[in-house]
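The chain below stands alone, shown as structure tokens; this is the form predicted on its own.
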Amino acid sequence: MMRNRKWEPCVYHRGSHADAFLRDYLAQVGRSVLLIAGAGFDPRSVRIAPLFPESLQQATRAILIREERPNPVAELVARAVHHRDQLMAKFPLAREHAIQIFARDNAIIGGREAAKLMTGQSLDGITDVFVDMSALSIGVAFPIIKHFIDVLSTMSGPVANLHVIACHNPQIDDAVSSNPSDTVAPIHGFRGGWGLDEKSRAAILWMPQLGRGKRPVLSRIFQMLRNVQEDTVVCPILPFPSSQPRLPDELIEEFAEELQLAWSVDVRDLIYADEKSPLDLYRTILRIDDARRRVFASVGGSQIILSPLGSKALSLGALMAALERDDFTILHVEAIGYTLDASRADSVAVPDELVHIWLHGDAYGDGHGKEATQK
């Protein structure tokens, strides 16, 4: 039997509909906003600012996060400073906060530090919390979103709304390359059933989101899972429909060795999810989980492992599934550093597309939220 789903229906928008909705929503009298955003080298850092009316820009409490990694490239630092200055000019009350992603012993601490930073933020008088993950790594953005879901779900009285925004542009994604660390670990707050005795006999299903240039990272995660359970089953996630029609075929070619040999993926195990619709992937993951729980209930249960390493928009679907089923695990390899093909990033001809998801608050107060399925 299918279980009730938290975000079914769900309020979300994308593309021009997201821009229009946010402009109208933010222009409403009485809005008081806490904005969490990245002040990084990614050109999408400043995408959301023009959507705020000038009067709200003046009053918005903005927390601009600068992710600190060892030995950053000078050009990327200069770009980050430029974007920070642009955001500070738009939001006079903004404060910049540096978050160390790695400790001195190279332990990954970025997610924990981000959650700690959010713990100190007062929500008194705030009507809306916006988390713009366009220029944040998922190792930082996911713990922040989970923090607010946990806090807002337990508050009494008037509760602030929680919105998540991601600026989708595959061409910019392709212009950014990451240098992965050696450590495979759950994202802070998303350990789920990983390592628990009750899950020690569970059948593992790994659902990696395939992306260009992610072979080394995903191979590392698979090897770790293989060491835990030799017959780990793999169901890779491919973006389809995609803004680049040949992208799924190109990813199958890029990962051919893994799919055919290392991971032994049957063609029927490939998962296709709409690149621009987080809800498509969210529903698919939960549908698979519902089926597996029935099948494996009497033989140790099921353990789903997610690795959303592709586009931010699609990774939101994995995030929503993991927020709903608290035994899901998100395994991740944090980046030590990034490189940017500046000429490619600066010459992108395709406009950005916003994806907006209303995760918590007034829209669900009576249990009758609505879903916008604009394309």
The other form holds:
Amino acid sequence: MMRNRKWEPCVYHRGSHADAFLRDYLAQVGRSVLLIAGAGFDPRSVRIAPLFPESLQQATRAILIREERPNPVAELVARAVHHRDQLMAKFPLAREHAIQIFARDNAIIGGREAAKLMTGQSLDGITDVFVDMSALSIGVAFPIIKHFIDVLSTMSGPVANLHVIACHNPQIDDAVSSNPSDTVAPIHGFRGGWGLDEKSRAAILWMPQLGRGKRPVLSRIFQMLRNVQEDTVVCPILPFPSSQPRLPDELIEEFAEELQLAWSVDVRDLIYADEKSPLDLYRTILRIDDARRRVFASVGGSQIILSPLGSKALSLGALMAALERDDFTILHVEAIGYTLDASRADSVAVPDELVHIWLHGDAYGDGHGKEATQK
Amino acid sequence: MENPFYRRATEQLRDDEAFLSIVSPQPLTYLLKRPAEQGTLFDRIVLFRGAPGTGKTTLARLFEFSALRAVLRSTGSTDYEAVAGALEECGAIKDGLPMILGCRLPMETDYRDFWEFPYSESLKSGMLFSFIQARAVLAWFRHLHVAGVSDSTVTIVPRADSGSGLETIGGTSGTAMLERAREVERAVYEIVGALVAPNEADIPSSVTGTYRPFDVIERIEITTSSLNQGKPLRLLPLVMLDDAHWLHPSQFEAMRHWLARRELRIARWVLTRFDILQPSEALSIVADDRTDRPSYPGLSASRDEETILLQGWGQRKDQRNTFRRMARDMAHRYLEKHSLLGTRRLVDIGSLLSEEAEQISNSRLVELAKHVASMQSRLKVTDARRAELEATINEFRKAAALTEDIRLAMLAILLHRYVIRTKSQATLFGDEDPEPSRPLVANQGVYEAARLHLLHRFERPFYFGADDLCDASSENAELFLQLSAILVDTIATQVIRSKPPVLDAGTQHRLLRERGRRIVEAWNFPYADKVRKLVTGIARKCVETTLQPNGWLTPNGYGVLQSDFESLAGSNSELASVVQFAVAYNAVLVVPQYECKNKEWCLLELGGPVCLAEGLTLKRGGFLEGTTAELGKMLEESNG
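For comparison with the form predicted on its own, would you give the structure of this protein in the form predicted together with the partner chain?
Below, the chain from earlier opens the complete complex, with every other chain and molecule after it.
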């Protein structure tokens, strides 16, 4: 039997609908916005700014996050500074905050630092919180979103709406390559009971989101999971429909060795999720979880592990599922550095496509930020 | 047809029987017998250090209770006999009964997070220790459950002086102790998993350091054990903290100090990556954020700790010989599992890899002879002198005749050495056939240089035979398996095609070089690109020197003064990080305090795959003298 779902129905837009909706929404009188965005080298950093009417730009409290990684490439730093200056010019009240992603002993601390930074932010007078994760890594963005979900869900009285935006552009994704760290770890706030004794007998299902160039990272995560449970079941997520129709085939080819040998994936275990629709993946993951809970309840339970390493839009679906079922674990390998193929990134022919999800607030409840009870 | 050599690490084999059948007992005996005999193996903290792939986790898994039970279940099986014998020598098994209750706790996730809490150091350490202890207790009970032991038949034998500590862990009842451990684990986990750490005042007292089962437990007793025909069985608890290098250096030091206390009765092992920059140099990197780091006077490494190196132990020659024995044994076990080769008893890797050298083709031999003749003429060496040098070469290796190509290559080297050693005489006196300042001898060095010259000029097979395969593995079991896998695949193909199974030198050489290149290309650890640049920079300089016509040196390493290396962390943090990861992932082997020319050097020896890829000797000791500044430049130059 299907369980009630938090974001079913969900207010969500993409493409030109997202742009149109956000323009209209932000133009409404009385909007007071807290914007959290990345001020990084990614050209999508500045995509959201033009959607804000000029009067709102002047009044918006923006927190521009600069993710600091060891020994960055000078060109990327220059690009990040350029984007930051552009955002500062648009949002005069913006503040820039640097977040160290790695401690000096190379431990991953970015998520914890991000959550700490958000804890100090007042929401007084704010009607809408926008988290633009286009230029934020998921290790930083996910804890921030979870923080606001937690805070807004427990606040009394009128509370702010929470919106998440991701700018989808596979061509830019392909132009950015990351150098992974050697640590596989749950994203901060998304442990989901990983490692607890009570979960030691749970049947593990790993749902990695396949993406180009992610073989080494996913292999590392799998190796860790296999060390915990030899018969870990793998259901890879492939983007389909996709802006590049052959992408799923190319990914199957790229991951052929893993799919056939190491992960022993049955062809029926492949999960296809609309590349631009987080809700498609969100529903799929929850449907699978519902089925597994019933099956494994009497033999130690079920543990779902997510690794959303592909497109940002799709990773939002995994995030929503993990927010809803707080016993999902999101395993991740943080990037210790990035390289950008500047010529490719600067010559992107396909326009960016925005994905907007209204995660919490007026759209779902009684006007006080409480979510409506599902029937 | 599955090739078992592709199974990367034994830790992936969750089935105990499958795991045990591929474990070689050699390292157990070699590494653990002495401390076991001295009574230190289970009596004090034992620190195991080794690079990834040196067998840390394999070793730990072998001492887990479930593995011991699997060994005992299969007594009489030849597969396990050697392993059982080695475990008995180490004191883990006695009279057919397990003596220890071992559990392995991987430290990769959760534990480092405590360091980020905004609490005092003692509180953070207290929480970390509570967490470790709770998880160890839970892991011990998990092993007992798998063995069919119910909680109610387990009792704790406390230390005589445990006092009120016994109550805090739930008393002597196994059931109560398990329940208490679950409570503590859950309470600490909630703090670790919280987005923002709670205020210090809100932390429950149960997780702040009062929970100390390690201080209380002396033995764990199973009152009616099926393992002991229904009689009681007393086990010594052993906790093995695997991959403890993930902890913050301060946490690691605190934990080391905590576990080094003599009053603890349980056995405790700490397994970390071998990394010369940790803890000494790496600590200085993080010096800025550990101003309040406590020091631990009274902790004597020699008295309170036992350190066991899984790589780089003992004399360097011994290391090679020991690893060769272990690797051959391991290959034997893996080949036995091979569905095609095992059934045909083709299980001796040494006899499957030909050690017969292959000469270059006749046309190339003619080319080489012409080259040497013209060299002789250009260098103005008389025929009589050449004949004398040839006689010297003939004296070398009388037993095994040298092939013509090697003789010519050695002659070319000696001709150049002759000219260098006669330069001053010839200039001063105009003698047509002067005597060299020092006599010229054809020795192992000239032979090795000649082979390398032929490798680079004609791609003459250089890497072949089981010893070369072992030496190219940098004393790393996982690397050995990776290199062997491709050779075993090819042997299997030959068998399928009804050809002799023995691989000739040329095929081995080609496959190993390809594999070496692929391994280097596939590096994807942090700073991998920079590590690649660094080792390529060093390797190119080494090749340049190797190809000097007089073959004076065949290096595969880069030496900097020890003092220079020790200041690396402060002088160039990026290079220090690059070297740190290069060491951690076997791209480079650091040999500290190497005495040469009355100076103390620190050698950065290139790993086996790099030597294979670049065509360098696998013999040790040859190095280029340099500085860390020059190493830094290699990164910059490559960057540009």
